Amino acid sequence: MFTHAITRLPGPNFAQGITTADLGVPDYDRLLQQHATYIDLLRSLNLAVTVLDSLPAYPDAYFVEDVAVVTPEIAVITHPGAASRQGEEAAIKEPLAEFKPTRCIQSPGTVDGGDVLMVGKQFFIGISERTNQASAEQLGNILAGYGYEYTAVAVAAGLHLKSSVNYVGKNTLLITAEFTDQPAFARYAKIILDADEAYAANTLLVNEHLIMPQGFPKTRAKLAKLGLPISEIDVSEVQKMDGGLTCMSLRF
């Protein structure tokens, strides 16, 4: 069970961040409202939430999951794959060090937390435009010291691995069609997303409660069969910036 989360406020220049989405001009005030709703929901699920100040020099810094991988035993500070985000990781070390011992990924390794999926003692590390093989090996070796195993998974579609695959409890993955035949995921039951609801792959499991983006009724109906409580929240402005629910917090 998670007891804590770390989030970071979006800055007023958040729209200068990296995005490939073509969903219109994002609205700052609306993003702040959505971010506050997200924090309130985490708190309602019994998480103590630390809210860090925005980082004006890094418009993507509110996607705080990308700068660390946190386990019950250790926090691994990443080295982000986008040059414009390199430096964000320095600002997460001190907040995480209050809770966990820390280690750091070293260059030439690059890794975004959005490419790292933890399922029990198993890690899946996506090899993507942001995360390279060198970082996967570094991260895997660090985690092995705490009894974890890891598997590298090629990410051919989507920004991050967790743009397409997430664990939703009960030995089940919520997954896009492109990843259903991936051998690394053969041991899990799968809920396969309809192509027009692929964004809903980024659904977050917190303390046996599912948080999913608003507006994906077919996905909600499929998830309902798991018998877990489900909350939908509006993340329209986050989606415009290629972000999702998992990337706005570090949970531990």
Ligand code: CIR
Second form
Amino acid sequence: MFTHAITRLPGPNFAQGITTADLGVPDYDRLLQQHATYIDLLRSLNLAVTVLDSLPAYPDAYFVEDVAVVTPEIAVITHPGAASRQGEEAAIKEPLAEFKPTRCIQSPGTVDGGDVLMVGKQFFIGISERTNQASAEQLGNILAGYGYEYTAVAVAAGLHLKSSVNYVGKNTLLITAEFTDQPAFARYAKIILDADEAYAANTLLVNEHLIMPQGFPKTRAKLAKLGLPISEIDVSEVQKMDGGLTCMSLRF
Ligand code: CIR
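One more: the block was the form predicted on its own; return the form predicted in complex with citrulline.
Below: every chain and molecule of the assembly, starting with the one above.
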């Protein structure tokens, strides 16, 4: 069970963050509303949510998932892969240190937490444009000290591993077609996304409750078969910045 989440408010310059999406100009007030709804939902699932101030020098810093990997035993502070995001990690160390012992990925290794999927004692670490092999090994070695195993997975499509694959409970992965044949995922049941609903891969499991982005009815129908409660929230402005539901919090 998760008991806590850490989030960070988006700043007024958030639209200067990195994006490849071609979904129009994002609106700050709408983003703040969507962010607030997200936090309310986490609180309704009994998480105590820390809300950190925005970081003016880092327009992507509200995607806190990318700057740390948190397990029940330890928080590993990452070193983000995008140059404009390097430095964000310094600001997450103190808030996390209130809850967990911390370790740090050493530069030049780069890891984005969006590439790191934890399923019980197993980690999958995406090797992507943001996360390199050497730092996946660094992270894997740290986690091995706490009884975790890891498997590296090539991310040939999408920004991060968790843009395409997430654990949704009941030994099941929600996964895009591109990743289904990865041997690393052979032991799991799979819900395969329709290509036109690929964004819904970024669905978040919190305490036996699924939070999915609004407006993906085929995925919702498939997920409903798991029998878990599902909430949908509108994250249109987040999507415009290549972000999603998992990215906006660290849960532990
Ligand atoms: C970036 O490109 O770094 C941000 N605009 C989006 C990061 C999304 N994070 C995530 O998927 N974990």
